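First, one chain by itself in structure tokens, the form predicted alone.
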Amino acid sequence: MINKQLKLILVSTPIGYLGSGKGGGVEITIISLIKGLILLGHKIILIAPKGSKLPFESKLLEIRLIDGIDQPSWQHQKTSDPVLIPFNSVLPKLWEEVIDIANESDAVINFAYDWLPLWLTKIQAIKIFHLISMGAESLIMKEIISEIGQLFPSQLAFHTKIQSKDYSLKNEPIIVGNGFDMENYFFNKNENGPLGWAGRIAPEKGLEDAVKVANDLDEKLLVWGFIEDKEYASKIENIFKKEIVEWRGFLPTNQFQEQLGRCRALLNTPKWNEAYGNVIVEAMACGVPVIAYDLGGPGELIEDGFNGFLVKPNDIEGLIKATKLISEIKRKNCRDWFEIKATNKVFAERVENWLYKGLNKKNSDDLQD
């Protein structure tokens, strides 16, 4: 049997352009799986901040840009907070360009963590698909994502099992990993590079404990990211020596594995739940293994001792251990599961299958996974 084209709708995240980087790992993710999905011969109409670009074209690819304020992310507000719109906001001017068009397509995929387009999906005729890219990170949000869960349990996906388990969820959740661009990501199969760290410069990310470690071996630690909370980057300065940390900043995928596949390990430090952990799967990618907290979505990317090592939460003396005995994993290891399980193909399908049972299922209330 042969699946038949789609034409969907994609809806980036409202809290910044594609390529800003303060969309964090969410805007590697829709970029693959754009790319995956055109590979299966579906047509895309890619609604996003202006300012929003792709690093490829495709006769298959329209893109939508939109101009407004950006929306505040839920990662820094306290769980017990409302919903926020700012005036100007380029949410609901998203939302209303893709019911504009929403005649035109088959479903729409939803990237935003945000309230507003899953509360759309109880009044809007088209199927709305949401892959869920955080866990429970406000009140507000748990009740309307496990909401969703219980009347559109066809149309909720999560990266991860972990992530799913924040949500009261009627049936067993939809689990679509993530996936990249295994032409982006080249093996390196040097063992003794410096030690790597990425992602957003942020508390919750917990670069701290990583530069401890660091600091405690005498080794300089590579840093990538976008440097959300500069009160934050400035206090790790002001408590190591500045010798030991290097900031590399956000860089294009293409500059950012070539340089990430020198280190001999990346540290992942996570102080919150992961939904997914897209930089270790990156990491992976050029053939370094993963030393990280085992925390959310990292204890299911991460085969101890195979791939790399999971350590407790906060264990710092753990993680100085785990670096010392990194020689023992073989770096081909760490390429051959994300060929296996990770690029944006397999991606791609595991999208597409939900998306081909949503809209088949007459009563998604009864949908298994």
Ligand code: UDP
Given for the second form:
Amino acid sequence: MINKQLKLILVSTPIGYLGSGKGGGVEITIISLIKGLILLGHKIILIAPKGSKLPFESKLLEIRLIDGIDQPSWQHQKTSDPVLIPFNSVLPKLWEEVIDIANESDAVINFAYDWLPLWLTKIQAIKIFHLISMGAESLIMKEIISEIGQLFPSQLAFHTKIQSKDYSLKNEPIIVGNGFDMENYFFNKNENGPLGWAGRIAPEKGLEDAVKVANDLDEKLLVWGFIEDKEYASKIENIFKKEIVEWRGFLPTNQFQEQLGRCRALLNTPKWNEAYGNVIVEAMACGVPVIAYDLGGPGELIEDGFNGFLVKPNDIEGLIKATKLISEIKRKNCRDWFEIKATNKVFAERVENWLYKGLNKKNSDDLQD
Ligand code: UDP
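Having looked at the form predicted alone, could you now put up the form predicted together with the named molecule?
Let's see the whole complex now, leading with the same chain.
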């Protein structure tokens, strides 16, 4: 039974460098997991696109930066689109580096939601573990993830149960949730702040519904996030009065949490099967209750009436009603939920457990499961 200090290679998202915001929630997942795994005593080599930065250093951490063109993200392609690898793409280069040094490690963890690393799992002897960060957004991704789920079930993990249901898996899925560094988020007890919304500014995140709520309540909505789709952002500006939305930009975590913590509620209005919903937990870490559509991850993070409210997807009236009731939620409940379920420590322990179990399995065991 392997149960020791692990030498791990973590391979970052090829969508953008860490800190760019282009990688969405995956960026903070990687950063907090690295810190959590180091706290547990594991050694990490992070392979990431050039420009990536981590907010801490450690003797147990080495970073290798790789130059190349960003990979297009799957959430903005049509379901039947083929795999696309641009000229001089960073994705294959990240994996050439992995293959070069993999024999020095116990395991590789992949954070890319992309076809190549999943396919490599079939043809390489190295154990590649995949933390799947999205629901099934394309046929070919659904096919390869489902196939790896059949061949090597112990090497796949998901953030939530509902996310995993998008794929055809033969075993009970491994769910690791997500986690955030407790030291980075401060509890704010003020109950009377503004309404907030946070996330990538892109159609699948449904910002327009939250703006509608603020508009109907005659309030401002504070918005944080990376503007991924400029056309979509200006469409929102044109539909509603200019002064409703207060764009706060894409901020580093310390500033983001400080501003977010002043809100009386966070609205979360996804239009897709949200794999997890980092901003929900980050808000709760600051004591901010969340009102979210019950679509994907939010349904597993929000305990209706305890740390926020769940509303039927697309039900704007439901969001408004919940917003009016938000003072019924104790802000302390939100922080407590976070401390028990979603710190980077508990997240790293779940991931460690997943890795130990997977490393103790021979591929033939996986096939018999
Ligand atoms: N975020 C940030 N600064 C901001 C607004 C958002 O760093 O000003 C980060 C936030 O911490 C979260 C990510 O953006 O980790 C959005 O992740 P989420 O899981 O909510 O959605 P995704 O973009 O992955 O679909």
